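The form predicted on its own is given below as one chain in structure tokens.
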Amino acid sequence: MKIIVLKFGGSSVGTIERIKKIANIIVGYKKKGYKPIVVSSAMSGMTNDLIRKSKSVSHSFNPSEHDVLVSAGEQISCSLIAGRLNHLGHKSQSWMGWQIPILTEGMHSFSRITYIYKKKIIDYLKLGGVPIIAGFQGLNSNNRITTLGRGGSDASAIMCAKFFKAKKCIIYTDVQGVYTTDPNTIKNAKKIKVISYEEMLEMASLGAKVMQPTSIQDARLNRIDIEVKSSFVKKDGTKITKRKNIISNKIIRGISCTKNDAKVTLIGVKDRPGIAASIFKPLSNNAINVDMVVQNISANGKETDLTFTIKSEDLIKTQKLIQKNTKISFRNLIVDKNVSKVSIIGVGMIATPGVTYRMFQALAKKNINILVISTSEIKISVLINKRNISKAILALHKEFKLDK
């Protein structure tokens, strides 16, 4: 069966202009001779209301009944593409995660997909029909609906495609692909026609809103090549694959940047082996993630100064449990809303001299500070003022000629 699963964004089906418009999309890959699956998203804006509906009842939503309501915009979703397929002629009908079911384990709002059933979605096929599936969501073992975490759509559709082996894996959404950096930061920017999973992943964990990273991840893991398209423009999209299919003479591959991070450094810490455990700990068990981490430690060695970031929506929790945290002695706590994290990601920058000396150079050129640097294999991040972002991010653009 040669099986195809279309994923569609919450800007895809939006409208129900827009969602008579993917619903020609769909059936035309049905004429084809694929065998569609389809994964939507809620339309647009309904899950941010669905949010706001549970905070106005409760500032202490019960987890397992928050998944219970933002799980249901995808189902209104499912329903018009599938009331809208039927309209023109063609069997379709809609599927919430619980019916298939899609299994999942882990935390509310933050769980994973483990299992697929595919008996009913395959006999479903078979006569003909075209599977509306919800994305974002699924059954844990308890028989209680969990989702995904922001962007989750994307996750249900890849692993829908391991576990159908579907011979395509197409993501719609509302731009034309994934681009050097930002287009409506830098007008010059362009969009790239193929990206390996790793530097897909190091762009979508630092800000580039296309994908989610954890499914970007899921599709490394289960080598699942991704095409990123718009459901507004017929233009081709960005592959998504691995390294070994990609011939390219750029170093640097693209640039992101995020814009809600918070710097917070604790000045004058005793330092003895497991004090940054001690430290990290509380944030973990609070579901806060740190990034970029730097210390420094004095001449005795007695002391250690460490600074590391969050998102900024993290900041007054962070600041809670560090100052109640009775395993931890420090001077003074420091905190820094008005920053940003800036990357160059390319896999070309592994066998490259002079990658960091370029970007560096580039910055201070523009006389941008740097306050905080962290490196992978195939990325460079660092963390400056706000009020630079715009003129970092043109400056290093310009640098390794992403523009031509």
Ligand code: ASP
Second form
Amino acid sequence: MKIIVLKFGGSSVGTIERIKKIANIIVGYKKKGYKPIVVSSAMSGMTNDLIRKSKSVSHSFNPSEHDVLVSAGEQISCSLIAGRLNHLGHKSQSWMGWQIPILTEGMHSFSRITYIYKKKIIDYLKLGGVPIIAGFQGLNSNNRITTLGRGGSDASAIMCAKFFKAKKCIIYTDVQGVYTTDPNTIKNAKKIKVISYEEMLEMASLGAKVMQPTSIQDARLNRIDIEVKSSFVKKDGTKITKRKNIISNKIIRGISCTKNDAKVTLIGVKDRPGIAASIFKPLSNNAINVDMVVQNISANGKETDLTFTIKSEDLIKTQKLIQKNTKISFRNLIVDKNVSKVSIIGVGMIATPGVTYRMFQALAKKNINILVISTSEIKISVLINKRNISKAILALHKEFKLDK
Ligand code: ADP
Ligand code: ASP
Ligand code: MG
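Hand over the structure of the form predicted together with the ligand; the form predicted on its own is what we had up.
Once more the chain from above appears, this time first in line as the rest of the complex follows.
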């Protein structure tokens, strides 16, 4: 069977007109001899609205009930797509995650797909039907609905491609593919024809919302090639594939930024072996993810300053945990929410000296102060003041000739 997985994101199913349009796209694949399995997200804005509702009921909404609530948007879009296909004369039916079932493990709101039962869907495909599967949701071992993290329909699509052995997996979205940087913020961003899993994973983890990071990990582990393209215009998109398939001379493939970081600095921390562990242990126990870390060398061997970044939504909790931590002593605690992390990403930097210098120099020329730096083999991230984000991205885009 020539199975193809077609995933439609929130804006692609955002209105009835758009649903009619994507139904035609699905029919187009059927006419070409494919057996489409459709994965849909909720209509745009719907999941945000459900999350807002949960918060207005309670700030500590039961995690299991939270997933029942926030997964509800997908039910609406899936039935509308199936309904439209029926209207056009095609056999189609919606499936919620629990009906298939799609099995998951892990915490509510951040679960991962472990297995997808195939029989019902395969039987339906054999009868000529088009299954419309709800993205973003699954079922855990307690028989409760789970969700896969924001943007999690991408992961649903990739795992469907894996379990149903699809020939292709296409992610339809509101932009024409993966760009060198967010095309909705920087006008001269360029569409990338082909990008490696590793680069896409870094770009997504460092803020490029176009693909959910977990979904790229799933794709890489299972060697699923992905095509990201627009459901609005018929143009070639971006292929995400293994490094070996890519011939390119670009040092830097793209630039990402995050806008929800907060910087925490502890001044005058009593320096002793294990101090960093004592600071971070309670944060880790409370599922607070620490991102960038810098510790100054203590000048007098007694005191040091330590800076780290976290998600801004974790700031209040972090402040409380540090203040009540009896295992550490420090003189002052400073926090800053007006920070943003800008990162350049590219496998080409492994073999190219001087990339760090060029990045810092380009920012210095624009008078942009770097607050914290972190690097890995294929990315360099800097923390800067939020007001400088666009200026920094433009300068780096130009420096690494990404608009060419
Ligand atoms: P969907 O609802 O289809 O899943 P998302 O909103 O999750 O779509 O992702 C698409 C959005 O990602 C685009 O509208 C764009 O603003 C944003 N984006 C951020 N960085 C990039 C990038 N490097 N390339 C393409 N889009 C990006
Ligand atoms: N509807 C979910 C969200 O908004 C899943 C997705 O869009 O992929 O996060
Ligand atoms: Mg998305």
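Just so we're on the same page, rigid core means the largest C-alpha set that superposes within 1.5 Å between forms. Everything numeric in this text was worked out from a predicted model, so none of it was measured. Positions refer to the first chain, counted from 1.
With the core held fixed, I350 shows a CA shift below 2 Å between these two forms. K31: CA moves less than 2 Å between these two forms after rigid-core fitting.
Relative to the superposed core, K234 shifts its CA atom by less than 2 Å between these two forms.
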